[in-house]
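Next up: a single chain in structure tokens, the form predicted alone.
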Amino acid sequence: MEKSDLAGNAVTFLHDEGYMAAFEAPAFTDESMVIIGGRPVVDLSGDWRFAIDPFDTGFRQRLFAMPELAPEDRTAPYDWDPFDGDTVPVPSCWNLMRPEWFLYEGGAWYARHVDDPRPAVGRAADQRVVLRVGAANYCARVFLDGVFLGRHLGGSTPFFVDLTARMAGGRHHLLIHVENTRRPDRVPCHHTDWFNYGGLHRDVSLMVLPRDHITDLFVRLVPGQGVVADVLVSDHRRDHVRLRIPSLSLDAQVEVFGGQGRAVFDCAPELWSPETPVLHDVEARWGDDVVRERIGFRTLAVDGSEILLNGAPLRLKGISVHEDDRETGRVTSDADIERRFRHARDLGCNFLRLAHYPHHERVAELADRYGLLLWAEVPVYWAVDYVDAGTRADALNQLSELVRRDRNRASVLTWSIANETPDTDARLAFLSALAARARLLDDTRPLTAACLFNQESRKIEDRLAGLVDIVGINEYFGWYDPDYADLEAILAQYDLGKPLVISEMGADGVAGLRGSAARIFTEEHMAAIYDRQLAILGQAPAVKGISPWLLYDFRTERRQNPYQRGWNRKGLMAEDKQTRKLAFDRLARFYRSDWGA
């Protein structure tokens, strides 16, 4: 019988099943962010040891405890060591580092040394160390030195982590178990359409933070008010924040109190938008902490049918975008972005869906820069489980995390609470639920999600186009659905009041593959059901704004025929990022024309 000095015997960590239930708490969420605005941090970027742990195994011989030894003065058998071993880079996605990890899904050790970043002397007493995980996917559970410190679900938006507990100067080991295993109560479900990527796929860093410091901030202008702030710090006293916008002449202090505070400032600001994307400087100061953000300042509203942007009438002429690389999956890059960006200016357009779940923070940041509208979501996406309390409360803290991430960009035009999902009493009050907290959040921009249509009496009936302000529809009539005359339908009798967005429409094409438009998969017959949506689109007073599905063919396990091999190919352009198909020259072309000018 196997035997360990840190978990018993075989008895102990081989049967008892109930091994997880010391690493559910606590719970690393949205309370805990801390906004970057600037601030230095410490990239954790590079080499960490990994392995992966089908079986559980470091937690059930409790392996993550191990002392450092080097191998030849360890004097008992083990299975894995968190100081030796295989490494991969981080950020990265493990399904790319090697064949047989390809369709790995399960859990998996990150471990590094890290240093205090405080000085060595001086005021280090007075400073937080706080870890920041760009997005692990899915669960995370974080250790230091041996000791559990907390867990994070959902694979997309960051977490943080306080260590100045159990950092006090010197060298220290850090842990990180993730594991992306797909079920049925989670968000998203394990049943989707897109590759489901493992590992800590964006950017790991440290912060160091006054004991006092800034915990939010956020900017914005509100029509009848002018610009308002809210501040939120890390102490209940009674104090002031000093906030200073140089392009407004301001300088001014917001009182905080219990931890928050609010200020409102007449002031009128050169505003952001598509065609002239201003930026403006905004720095707060509380004692020795400080904040820089650079923010556009904007108005959006919903009047009837009608998008407001400034208070005009807004055309969005989008595409639709997923996350993913064929060289490094889920991780992405300023240059990877940028040249998103390029292809999406060159079809016209003004607007881009990040579907299905938040984007890298950095998208946002470079949309504000080339004045891109986004469509921001999380993914809350088909057969969730809409009646347990513990998906209800993950897809909460993923909404939030997006939110306080991203709500200073000017670029977010909208956030999506759901996309395709089944219309009944609990998913209704699921996403009643999440509507009230993006709007307790941010109440200066609308919600949107994908609704669906009855497809015999070819109306949206679904109730959840009466939560949001904005209305979107997937449809793929040509491929999926073959009569067009329903869509005609669904347009002509579209009455809701509200501003209708078609959230995807398309058809999967092979690049290269050409042939009879009648042929489907090849390109003459994706081009032509874009011919036809468009025609039909263009004519519709109800549509606002069209985001096809999509800019590049991605991964998917679902979609395993000979054409499509692993491969969604719906895109306008295919996985190498550089081949487009004769789709996307139509779309550029409708773009272009008077529609929406």
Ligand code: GCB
The other form holds:
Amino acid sequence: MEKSDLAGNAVTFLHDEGYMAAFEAPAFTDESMVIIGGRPVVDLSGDWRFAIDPFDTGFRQRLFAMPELAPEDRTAPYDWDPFDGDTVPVPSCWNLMRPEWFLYEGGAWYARHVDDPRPAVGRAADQRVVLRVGAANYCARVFLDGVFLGRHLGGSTPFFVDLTARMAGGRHHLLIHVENTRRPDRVPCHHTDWFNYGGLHRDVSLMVLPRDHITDLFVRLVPGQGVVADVLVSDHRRDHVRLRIPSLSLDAQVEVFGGQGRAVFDCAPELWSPETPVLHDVEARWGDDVVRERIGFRTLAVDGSEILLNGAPLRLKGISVHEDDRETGRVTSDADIERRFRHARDLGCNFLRLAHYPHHERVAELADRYGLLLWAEVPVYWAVDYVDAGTRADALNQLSELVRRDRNRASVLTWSIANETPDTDARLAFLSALAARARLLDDTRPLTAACLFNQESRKIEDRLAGLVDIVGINEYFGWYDPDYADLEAILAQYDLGKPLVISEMGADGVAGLRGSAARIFTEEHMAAIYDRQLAILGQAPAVKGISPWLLYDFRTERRQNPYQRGWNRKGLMAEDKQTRKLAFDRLARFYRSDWGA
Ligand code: GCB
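Which structure goes with the form predicted together with the ligand, now that we have seen the form predicted alone?
Below: every chain and molecule of the assembly, starting with the one above.
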């Protein structure tokens, strides 16, 4: 019978189905986040050793703890060697690395050596080493030198692991187990309409920090107060952080005590807007540590049914986007993001809905620079388990990580807490907690969600609308729902007294499939739906924004008819991100009409 000495229990590991119990805690959460703030990082991108592990053999047999040996020096049999084998680049999605991994759902091991990045001499003892993983879908477990350090849940937000205690000079072995199993108690749950890419799909890096360092900085303009700065630091003693904003001639000391401090400065910075995306250099300095941010100051408010940016009513000319690429999956780049922005601009957009999970942090950084507004979202989508306490904690944490990561970005207009979720008491309690968390972490932005409308009464009766400031609805009249009269009725009866955004509308159309507008999946049919939709939406005073579904065709396992073949075809452009469908120009024309003026 098979044996494993590493497993510590010889043959019994074969009979132990509780083998994961030791790997569920501690959890890496938003509490361990550290703002990068322009500090240098050691980039761990590049080739890592990689092995899929569908049966969790690495855990069952504790192969993660194998000592490093050359293959010819090993004497005991083993099923996987963390020091040997295939490599894949990080970041990447394993699905696109090998055809046989395309639909792989389960666990996989990433491994590499890392050198202690602190200088060998001098003040190294005073410095901390923190691992930052940009995103790993969905659950990541981190091991250093064969020792389990903790796990993170959530596939689209960064997490941080303090390695200091285990990294005393020299070379170490870093292992990250990533697992993308869809489960009903996860966020999103096991059923979505986007591809379940697995892996370390964003950058992994090491940060070296002084022992005393700034962990967070949140600087924004608050109407009636001025510039408000919140600083979090790693120590609880009473001290001062120096804050400088040269463009405002501001050079001040912010008192910190108990790990935090707040200061309010009565000043009137030049304002950020999509037309004038002015950014200000902000610097916080505490002892040896310096954090630098570029921040746009603007005010946002919801007044009745208007969204006000710097006091002026705003009309959101938007487009929805997934973070998806034919070649790289969820892995994105500045070039990819900038191409997305160019196409949005070609449409005449000032707004992007980043569906349905937090996109790469570079999106908001670049949107700040280019002057685009963003809807940022967490994947509370469809049938999440609204009862399970662990699921709620996971959703709250993903929201916290998103808000804390991006709240300094002027481009982020609104946090979206849910998409098309059922109106139950459990869901309402779950989303009330999320709304409260978002408001606690950020006092400057309206909240939104894609709410449901009642098909019979043709009204938005979803109780979620009461929790948010901007009401979103996804509607597919002309496509899933036949009767445009229902859309007209929903708009005519809208009386919630809050801005209404059509967060999705659209239709599938196969690029190059031309024919009668009566035939579904043709470009003509898709364009005809846009024409009718835009004619109706353009007449509805309640509608303050539109973000049709969506810019590019995207991969999704559940769409398998001959027109789709694994792709959602509602893109205004094909998945090559070049070919425009007829509907592209229809939307571009609409955004340049009186409605968009
Ligand atoms: C929706 C969902 C979106 C889907 C889309 C569709 O309502 O929010 O995730 O991809 O419809 O294409 O059906």
